[in-house]
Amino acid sequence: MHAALTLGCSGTLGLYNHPKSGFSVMRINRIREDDVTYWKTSAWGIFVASTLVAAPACADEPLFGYIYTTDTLPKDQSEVEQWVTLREGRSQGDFHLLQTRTEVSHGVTDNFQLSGYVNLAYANVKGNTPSGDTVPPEVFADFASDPARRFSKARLESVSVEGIYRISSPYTNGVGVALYLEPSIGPRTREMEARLILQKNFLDDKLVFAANATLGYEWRKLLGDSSADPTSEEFVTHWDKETDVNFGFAGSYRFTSNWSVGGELQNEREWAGLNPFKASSRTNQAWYLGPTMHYGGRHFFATFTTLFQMPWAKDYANPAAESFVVNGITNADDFEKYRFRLKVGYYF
């Protein structure tokens, strides 16, 4: 399968189609002198038939919104990606994140995928806390703001390089097995992510189930807070320092050539500190599920997922009186009610 991949990816095409692509096998058994006519305008449907209908997907294609599989791009090929994602609701007042990361990627190997990034971010929010107060969301938490006013700003968020290196192909070797690394460095911002990938495929690669384990580093410099213990560290301008721990799942189908349906679940926890072995550092846990649909051409590919954030919310850092959790619902500041992700790319 990943050779038919390299080769679609590469341009090449023919009237023979490789039968993981779920392609009909064609043959031009005879051709009569007399009819050229009909010849030519055969050739000219199936090319363009083969180029708008039956195109194979290319590796590295994106079948989720959130979760990730162990595809990468074949040596020398590479690719640029544009993420939107829209995050929007809370259980009160008004709250709207959009994030974009801008990608361009390159097979360094068949193995080894290497990316980089630039993420912004724009914030409009106000009244988005159970107490009613305006506080920004997390990409924001290092700007100072009046929680009885609107607080609307965009921002360089960070810039970020990212490095897949696939283990094992789910297409050579049953399962898949790969490790991604992303350092991420922003104004007042530093981030670390890894993240162990798995994928399994079924029904001749049609049926796709991928999980990932994600361990993020944060270290956020807050502005001092003048309500703080004056003894404390949150008194004054510090680095504030977060853990995050995610579990995701999801599943697709491609139910014809070149569209896919699936569905993908997460499991976000978080713990203030480094130490996210240490029980008393919990702070949040919340749990998102929703559907995704995607595209893949010759050339271009398009992906498209919707979180609900499900009532199943944690608040293990306030009691019951200040939580933050609402109907099940959690309002802290990484958190809000859905989330919309959108993801296209061109393969060059």
Second form
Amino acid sequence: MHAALTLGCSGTLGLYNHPKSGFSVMRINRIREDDVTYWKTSAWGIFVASTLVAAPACADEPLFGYIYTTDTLPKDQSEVEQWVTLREGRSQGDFHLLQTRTEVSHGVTDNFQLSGYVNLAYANVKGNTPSGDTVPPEVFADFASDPARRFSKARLESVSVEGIYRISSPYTNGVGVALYLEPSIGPRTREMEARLILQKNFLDDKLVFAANATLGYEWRKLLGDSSADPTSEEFVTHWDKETDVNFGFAGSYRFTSNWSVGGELQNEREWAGLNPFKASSRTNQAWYLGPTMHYGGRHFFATFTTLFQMPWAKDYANPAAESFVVNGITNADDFEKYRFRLKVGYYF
Amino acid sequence: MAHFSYRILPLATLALAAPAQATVYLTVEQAQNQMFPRQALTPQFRTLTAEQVAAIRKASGENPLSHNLRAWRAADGGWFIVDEVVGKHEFITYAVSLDGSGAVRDVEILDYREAYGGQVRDPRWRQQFVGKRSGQSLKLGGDIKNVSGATLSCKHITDGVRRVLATYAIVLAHA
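Form predicted together with its partner chain structure, per the form predicted on its own context:
Full complex below, order starting with the chain above.
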């Protein structure tokens, strides 16, 4: 779905599974050069600045890399957070996608937290599709690329605002429940993500389980593809619409002071258009599973998660002969084999 | 997987995570002098038996974190007990003083290592425990008011005091 979701929570809509080729690479080759130059310059500037600052921390201290818990910052408390996500590997070719998020959060009340952040991305891919063509990952889908050559580019992905409201606390109400809303805006991108967060603690709150259900809408402005059917929407510049629905489950145990280990499971589903109840619009489904480790100190925390794509992927949009799924792993434009995410944060 | 060096960076960052610094508000000796001024305190340390642990768990609903009971007997018949509960990241060390009849006289926070939740040190919050006895209801949100922003610490200290009172009744009351 949106850039923020892609960066923050994984899975966005497989932007566009062309009925024949499955990829959208050749249809957006008329982007204005001045537009590209502007965003390229901005993206590099912010990327370098955020890397040099290496500012730690975000919303509330995350036990997990991808799954949210219901904890929020106390009223009037703030934190900064830096995420770095490396998305690596396809069934073929080279695929490297580096995404960063720099976030500042504040507790408006004890149960309502607001955050703002900047998302940047860098991609370096070649021959990363089952056909052997080079196709940029989803967050770069609005850039032109040569299917026979390497694609390498950095950009400002989006800026986002995030609000989390905790309805009940796992410490006093048995089960924690929170609602999350995140609008994002980027160059030729608009996104809206809503999430239901559940949390249940055991063993003096040292054992934590969390579940997320996420609905994300994404609008991406794609320029016309002169090779497309002149009567089709793809022929002219248009807003491509997508929907993501993700389900996540995670558990973590604090095995000694400050340190927790656990695991995360994420199921990501995508639809073309904005109706996730329309079965004929389904495009992709993938599963990710992997371990997570968390360190939490008095003011500093760090979380590192590795996710592996499980061989249970589905490609609903293409016939078997043109499927993105190879050996059970999907190679659609918002998926990869491995995800590595580091979050570091600092409480003021 | 060609750029393996990328993956070393986050691991290295985690490895550099500095241990948290404890804030010691009161040492055990300072807490003893504050809670039992000018009184001699005699160590009455115990190692809890499996049966005692089970009885404490049944009476309080809480499992003792340690089988080593750190208790001192005061000259006036009161008790000074040092205990720990789980905090957000590390243990919170606190002390409970009981009068000769087993009623809570005071609760003091000795070590607190968290960025948030330090409101549990507020005397007005700790005052709520005074007079509580084993067997009485002692729950956060009802008998003990919660402090927003310090919920986890409030909950665990409340649970801890309930466990200490059960421990007194089962192990120390007839000593």
